[in-house]
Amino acid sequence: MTPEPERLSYWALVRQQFAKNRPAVLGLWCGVGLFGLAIGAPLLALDQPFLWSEGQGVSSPLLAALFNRLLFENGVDIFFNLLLVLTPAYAAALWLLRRGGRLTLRATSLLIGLHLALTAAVIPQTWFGAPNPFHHEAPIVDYRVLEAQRIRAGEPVTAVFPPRRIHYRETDPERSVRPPGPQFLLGTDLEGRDVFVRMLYGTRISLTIGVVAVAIYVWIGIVLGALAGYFGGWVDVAISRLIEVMICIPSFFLILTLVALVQDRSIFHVMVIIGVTSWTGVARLVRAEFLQQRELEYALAARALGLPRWRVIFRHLLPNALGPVLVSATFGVASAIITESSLAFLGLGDLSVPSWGETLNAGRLEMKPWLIFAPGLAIFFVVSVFNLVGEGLRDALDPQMRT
């Protein structure tokens, strides 16, 4: 007898088709590399040593500096620094889950939720009025100067620094607007800050903006689109009119208006504003999918069994409507990065973070090519990476494109 061919699940077929698209796979690996650079940025550039010894034991100032709020005041840096420290534990947990056959989407989501909860616990200065024990502030020691003093005095000292011994906020007017060279790979800006180091840490900002803003508007779009498509009637009419009103307003000008109204802007304000103004496309996609899916046999059977409406919507219909949403979200990451860079270029971003748009604006003001090409090429590269992945997902999810 001829053996029965192995039946693959829908998402297995999608993965198989995606793997055939070499540009998309290359884009996916480039995206993984970008996240790796964002996580490991302090290992490449920081003014604190990995190891420090002056004859009285060995310490690791860099490890303590990762959570020093005088060095890293932004929540995005704390998120990535915590991820850097816990990466070995997360990798071990994923390996154990995979070896035990329990590596599922739910298990991965739990790990992500755990990390977000830990980050939320570390960032605040107080917990409901009580001091946060994880909020760490300590005087900053310049170990580069201390090392030089020890060497001049002939005292024993051992220091292992990252390849670039500089912080992205470190300024020096004497090295203002220097061109690229051996000391500063991408030159310096008007305030004497190392452009290469700021570009490196700016990867954290761009990726966080893209992922968080997209997560916000995908969640809003899924909820509103699902309600409109499932219930129909006046619910559909009300949500559809809201979508049409939002579409009539140019999104970028709406974002500019909302950002301008915020006095003390932070990167989180920018994320939320982009998220709450960009959900209309996802809502329309989900609504269209629900209008089609709700009349299929499995949806009718779920309702006939008397299952609660929320269970029918989010447990049965939604998983079958996520295909177009994933494609839209991937393209949305690139769009959110461009929007944040545009806001920073116009001076409406968070001035405390190393945004690529801010560096690009500095290049425009100073008319220095290295301040224009470096962030411009970085934005182009990241946007191209996510667009390649989005196109690969779109083709993989299209049954007519499968071979």
The other form holds:
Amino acid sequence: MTPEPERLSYWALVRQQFAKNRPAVLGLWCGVGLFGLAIGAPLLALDQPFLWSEGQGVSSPLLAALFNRLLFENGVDIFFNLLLVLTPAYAAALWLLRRGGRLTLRATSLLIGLHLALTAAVIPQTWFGAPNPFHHEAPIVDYRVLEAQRIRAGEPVTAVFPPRRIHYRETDPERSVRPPGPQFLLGTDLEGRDVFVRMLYGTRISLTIGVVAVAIYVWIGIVLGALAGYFGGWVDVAISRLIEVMICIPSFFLILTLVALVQDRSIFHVMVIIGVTSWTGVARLVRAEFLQQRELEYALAARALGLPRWRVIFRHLLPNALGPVLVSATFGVASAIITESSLAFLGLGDLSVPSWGETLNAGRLEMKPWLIFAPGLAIFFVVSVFNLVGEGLRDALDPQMRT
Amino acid sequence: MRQGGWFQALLAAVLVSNTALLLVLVLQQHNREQRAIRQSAQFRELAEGTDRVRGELRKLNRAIGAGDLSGLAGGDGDQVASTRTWLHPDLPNFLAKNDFDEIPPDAENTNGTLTLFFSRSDPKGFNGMVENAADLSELESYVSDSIAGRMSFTDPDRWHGILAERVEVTDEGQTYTIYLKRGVKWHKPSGVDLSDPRYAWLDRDHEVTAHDFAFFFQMLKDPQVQNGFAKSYYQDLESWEVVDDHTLVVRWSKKVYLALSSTLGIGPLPEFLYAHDEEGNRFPDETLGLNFNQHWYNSKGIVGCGPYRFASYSPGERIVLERFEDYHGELPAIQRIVWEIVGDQNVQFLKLRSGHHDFGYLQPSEYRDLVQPYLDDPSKPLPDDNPFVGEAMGSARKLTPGYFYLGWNADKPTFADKRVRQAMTHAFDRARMVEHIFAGLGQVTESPYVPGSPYNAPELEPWPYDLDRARALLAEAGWTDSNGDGLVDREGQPFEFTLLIYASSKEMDSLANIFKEDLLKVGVRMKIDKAEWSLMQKRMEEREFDAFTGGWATSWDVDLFQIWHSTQADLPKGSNMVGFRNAEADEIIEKLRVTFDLSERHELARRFHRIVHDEQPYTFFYVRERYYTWWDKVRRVVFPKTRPLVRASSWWVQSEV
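Please could you give me the other form, the form predicted in complex with the partner chain, since above is the form predicted on its own?
Okay, now the whole complex, with that chain kicking things off.
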């Protein structure tokens, strides 16, 4: 039995509409696949074995290595590694918390919040001065060498490695700038690092950059836009002028300036800088929506009920103004990825992360096709995926496009 | 439909007439081209004829008397002596005759243009007295002349006269009496419109006199003038005296080895320009130094008296030098030198490959891809699109006098221990980096001297890449992994530091990345901080760093004072940024400054080398080798033994065919 169209909720309608857009659905699945790759990268390429056994006893060095801060020094990797380990738990939780066979938004946001809190707890070296008990550092053992030694010595050894036994940071001047081949699928860069593995882990960087930067600016934009649109008057005048001042400055130059000012910059600085400079579009969208919504009867009713202002703004008006923001955020992910790549391309990125832009920059200087095409196509692919999803969402949200 | 037919007929008519017109045009154009080709052939013949005459004239000139016209005679310049009186007539002339033809004697063309790469960015200013930049001093070597020059191509320890015809050295090298040539002219300033009445005061000829040297010394010593880098070399300068317009006496308070090159190497400063404001009014004496720092002409160009005049400057594009036809010496064969400012490395390469630049050098990656494979395997067929191998271009590999290093801040507790610094050197895979990252274009170095120079202690070898040794040294210094976290620690503090690198080249990033991974293997965590040049300089001056990558250019005379003497460690903006303080080294450095005997100097320098080798205040990295290459039309490319290595005034350029 198919439900009658008029009984569908707004979001169910949007979902149905979206499902009709084949490219958008494909894009969505590709996006999910990319997240899967980002999470599972260590299962595909790492210099630590899943299973290690010499004589008696079996250990899993890979599992411990996932949280070794000498191997994975940046927070993005820790975030994804934690996600990799906790994925079964999260899946179970979602299944338990499902309602009517569907995942609920609340359960999902709860888990996302939980994971962010966990990551934030694991990453810092100290907690308010005291050493962080979750901060794990351990000597790095090269099990590949160890395995070879054992075999040479004729001792029994069992090791199950990921398909690519190499870490994305592993350098070796002797294999500098090798073309693609069976040993290095996409060749090596100037430091002799495996480009394929760097691309793989670079997915994590790009997706994080996109999502975090957009999350930052969507929040700023929503709050400022909602305030301006709801209150009007001098609040609106002040915020609108602020927006106008911000859009006068070419945003990439603003970003360049801010990035140059930050000493000792990490990838998180780059995310924050992209976030705090790109909120104007969202703010204007939300402001326009609020100007319209606040005059409608339901808003009047909410006010007449004597609800506090924040509740009227964020619980009643905001959900109705969110559609255009979602579309703009999806496109924003793509543009944030490009911005980060441009910064890395200009040599202003974080040297410790395997950013695609950084490899592209190396390719430009070395004039090597594999160093240019691999990251170039990766950026193109991710950006296309997000744009496809964004377009699908835009069409699904547009009542006039509904079929 | 009738209308349609009429329209088609019109179209056809227009088409036919257009075709006819086109034909006529083509024919006309053809005729014109024919005429132009004929004319250009005639012109070429004419030009070749002129060139031949010019070449003959030059040969004649040389034949008449090499010394008299160019002033290069000295040791045997008795004819000259008759016209002037010497203060110490019994002394021999210190200057010798240049035994190398710096001007090509057999140039077949004397009006060629040479185009080459200058720099990635515009110079901050053109006043060499207040700006210290390698590219600027290269430019100055064409535009400005000095009292005398080293015989750079043959024996750089000997000097030949340029602006001076005779120099008398008295008081054991403390007093220099310099007799300047007469009739040497300053260039007219460029960059201003001399026909404008406002600049009329500049539009006349000025002669170079001893007063211009006095003005140089005055500015050098003026405390208002911001030239700390230069002042350190003239600490012991006592006085200068203008005897007459063409005679100058320079006195040093101590007998120092550097006095010779510091005296003979100076060039005059045009007082008629720098002592005046834009309207031609003289600055008051009290603020002359301040005004000199900010002089209105600093951003416009250089006024010199050398073989080339600074003809024009287009910011971000090029600097053009033109031969100064009123030059006092022999005229070089190349008429115009175009120095291009190219911001991008790839554009620089393309300009060289396409022949837009006549001379240039290849980056390590370009050398590795385009040249090395054909050297490794001579039987490999030469491709058509690669001019860098084969007959079309000449080439030479030259070590550039200077070295790169990692400096350790000895004032930080981490690097105060020499064993730690030695461990760092052992963990730095220098040999393989030079071979693979820099494509073999360089030599690993272990000393502050030129490789192969007699100043090096012959028995010392670079510390090898040896991680086990590095671990052992760290352990000796108290750095062990006591808590099993993979990082060595001492008193509860893990070994972490930040390497400051200049955001210049991909190669520097690479070596920092590789070093970082190697250090992690010995339990040291290194962070990389990439900084812009101005920020980096600021942090070095304020000593706010753990370690940094740097480079020094070395000059022919070994003087270790600026970089290694302990007094320079506490000086603001001093060059001893790593805080190297060693009493024995100080003693050697001071002694070296007053030692003239070469073998004694070598022995002192070797002693210093042994100290530096053991102390490792720097991890010396490598001496860069440049793969210079030039299109065949550039002829007689010769390289001197001293900086700058590129001296186009000794080359000539074939005329375009």
